[in-house]
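The chain that follows stands alone, in the form predicted alone, written as structure tokens.
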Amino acid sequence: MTSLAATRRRLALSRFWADFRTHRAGLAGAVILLVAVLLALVAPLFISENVTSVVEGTGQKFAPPSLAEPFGTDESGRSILLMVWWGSRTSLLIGFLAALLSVVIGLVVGVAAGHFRGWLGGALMRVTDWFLVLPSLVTALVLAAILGGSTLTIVTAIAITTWPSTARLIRAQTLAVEARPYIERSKALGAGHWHITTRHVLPNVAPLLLASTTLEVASAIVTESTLAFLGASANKTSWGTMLRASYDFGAATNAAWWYILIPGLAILIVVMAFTLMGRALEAVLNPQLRRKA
């Protein structure tokens, strides 16, 4: 029985990979993300957090890109290349953690709202609708300002304002799964709520959850950068705080275009990669999209 299950998993993975390879854009996004994550992970092996220290800046102020400094320097003579490299750790970490927390909250609320009908499901969806109508950026900014500047508070502020869309998606999929005949047979045989949600619902919503998580990371990175630019940061160097510093120290008036362009391009490339990969996963894992294709 175990070997049969393992064989089925291998076949499912091989089918998934065969389908995913046909999406060139998604494959390109996955490669870019792999490179970005690897660079962020190995950064401490080559550089230290000192590259973000003002007193460590020994270069010329607002020096343009050159052979010595490929991406130029900032207002303190620090290397933009090294700061973008080190800042990727904060931006990606907050993006992944915020997306994970958002998806966990959305999964729990969505499955509970879809499985438990009546007043409980209705109450959960009213709470979800209430969060949906809140201006997410303003709410996240207020929460970050109240809770203080740290990685945990920024992650929490982003997750609290982004989980409702995941909850609605998971609820719709849960309702579709529980309308199938084998769910009624399980209930007739005495299956409880835990058995139905963990053995039948979760395996069927997991593929959509994977695609949703990938897209949520992209959204979280953009939100973190926006919050940092508006002044609510984790007090660590990130792509968003670099854009804020370029504004504060007059990069535009000093014609230091590289100080604005390089962090912006880093955000654009990584977010685009997550989006391309997420759309490809959605097309491969969502049965409705697969049928339309």
Second form
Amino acid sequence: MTSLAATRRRLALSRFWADFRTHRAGLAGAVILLVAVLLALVAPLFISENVTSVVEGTGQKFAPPSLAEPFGTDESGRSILLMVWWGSRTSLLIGFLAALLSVVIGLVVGVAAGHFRGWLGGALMRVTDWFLVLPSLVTALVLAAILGGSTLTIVTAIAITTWPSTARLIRAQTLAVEARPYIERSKALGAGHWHITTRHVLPNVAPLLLASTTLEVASAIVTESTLAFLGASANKTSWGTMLRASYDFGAATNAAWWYILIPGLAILIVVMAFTLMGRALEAVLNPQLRRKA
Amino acid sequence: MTTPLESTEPAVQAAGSADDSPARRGTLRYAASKAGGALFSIAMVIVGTFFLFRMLPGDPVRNLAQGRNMTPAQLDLERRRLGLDKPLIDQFFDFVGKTLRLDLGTSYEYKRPVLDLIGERIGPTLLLAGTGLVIAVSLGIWQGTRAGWRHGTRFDRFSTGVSLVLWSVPTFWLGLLLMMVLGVGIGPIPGLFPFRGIESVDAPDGFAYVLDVASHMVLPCLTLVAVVYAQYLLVMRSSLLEEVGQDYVTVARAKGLRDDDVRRRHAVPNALLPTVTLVFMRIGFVVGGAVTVETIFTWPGLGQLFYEAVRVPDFTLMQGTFLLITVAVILMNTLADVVYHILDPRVRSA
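Rather than the form predicted alone that you just supplied, could I have the structure of the form predicted together with the partner chain?
Let's see the whole complex now, leading with the same chain.
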């Protein structure tokens, strides 16, 4: 029995890999992400938080890129290269955590709204739609301002404003799954709500969830940087806070183009990588999109 | 700024039993039910705002005073003036009553009624966001149509690539780059456009003033258009792609119509529907973009007012602008539902 299931799972996995491999852009995104995450993880082995300390800034102020400082320095003579490297830890961490929290909320609400028809499902959808309409950036900014700046509050503010779209997606998929005959059979055999949702619905929505999480991380990283730029940051160096500082210290008027370009490029590359990979995953895993192709 | 790229699915009503009552009445009933829903949403926003702004850590009076030195007697007076000595439920009804009468309180930063401040700032925002939206929608629809109709061509691949990049770019970074390159000027290139405020210090009169404001608007508008137009392009392209394979398009071709006519008279009108609703549905996204753009280019609009309120922080002002923006977005979304219902006969439950 187990071996049969294991074989089937292995087959599905290899088919997924064969499909995914044909999406070259998605594959490139996955490789870039792997490198970015690895770099962020190993950063403490080479540098420490000191690179972001104003006191440690030893170089010249606003020094253009050179051999010694490949990406130039900022207003206190800190190395942009090292700050971007160290800042990737905050940006990626907040991106991943916010996406995870948002997807978990979306999953629970979506499955519940799809599984429990009647007033509970209806009420959950009303709540979801209400959150969906709220202007997300403005709401996140208010939340961050009220809750105060820490990694946790920024993560919460992003997650609260982004979960509804996941919830809608998951609900639609749940409805589709629950319409199948084997759910009826399972019910006839006495399966409860917990069994049906975790054993039958969850495995069916999981692939979609993977794709939507990947896209969610991309948007969370952008939102984090925007919030940081607008002054609601976790008080740690991230790509967003670097750009904020570049604005505050007039990098544009001082012609310090590297100060603006490098952190922004870091955001762009990572977000593009997530987006490309997410779209490729979606194309491979979403049965509706596959049918169209 | 990014939002998930999923296409919008306006509430498609299942076509009900086809009786012979006029479709107008169905539309009216539909609009009324949507308006009811919107009212409920707005009520929830007001309730939510009340509790959200009372969740603030610490003493609200001290928060509002932003650490200015105040004697206990002054604090007490403030507390009574704000009604904070009353029980929560009284405060709640007080707040609701005042909000419904459009009394949004007095800003601590400006020492003026929030409503007056909003009134002053709403003009520039409508000018900037309105212009940006019109350009973005026209450009998105035009380019999306071209890309979708000639699916797979170099133009199509180029457009899709550009929109994916623009979709991944944070609005504020694009703004900073444009400011640096076109505003300040880089290397030998001089700055072409002003990048601060809405008018020059020595603003001229008459037509010259219009030109002055227009030149100040170039960079903020360009930034806003760049980030919002990509989604219109992508949706227009994909909805046109869906129409291209339909039978009626084949019939139109079989009738011997020119390619241009098939596109303009048959495919595009149908493909326009999702894009038109998207314009209204994603108004919250445009608002977010406007806040960022106005902040960078110090455009004296609502977005900048809101940003200043967050930055200070001036909670009365923040609460007022948040309420206004949210209510406006809810109303636009409701409008989208109704407009879709009127435009698309297929969803009209006669």
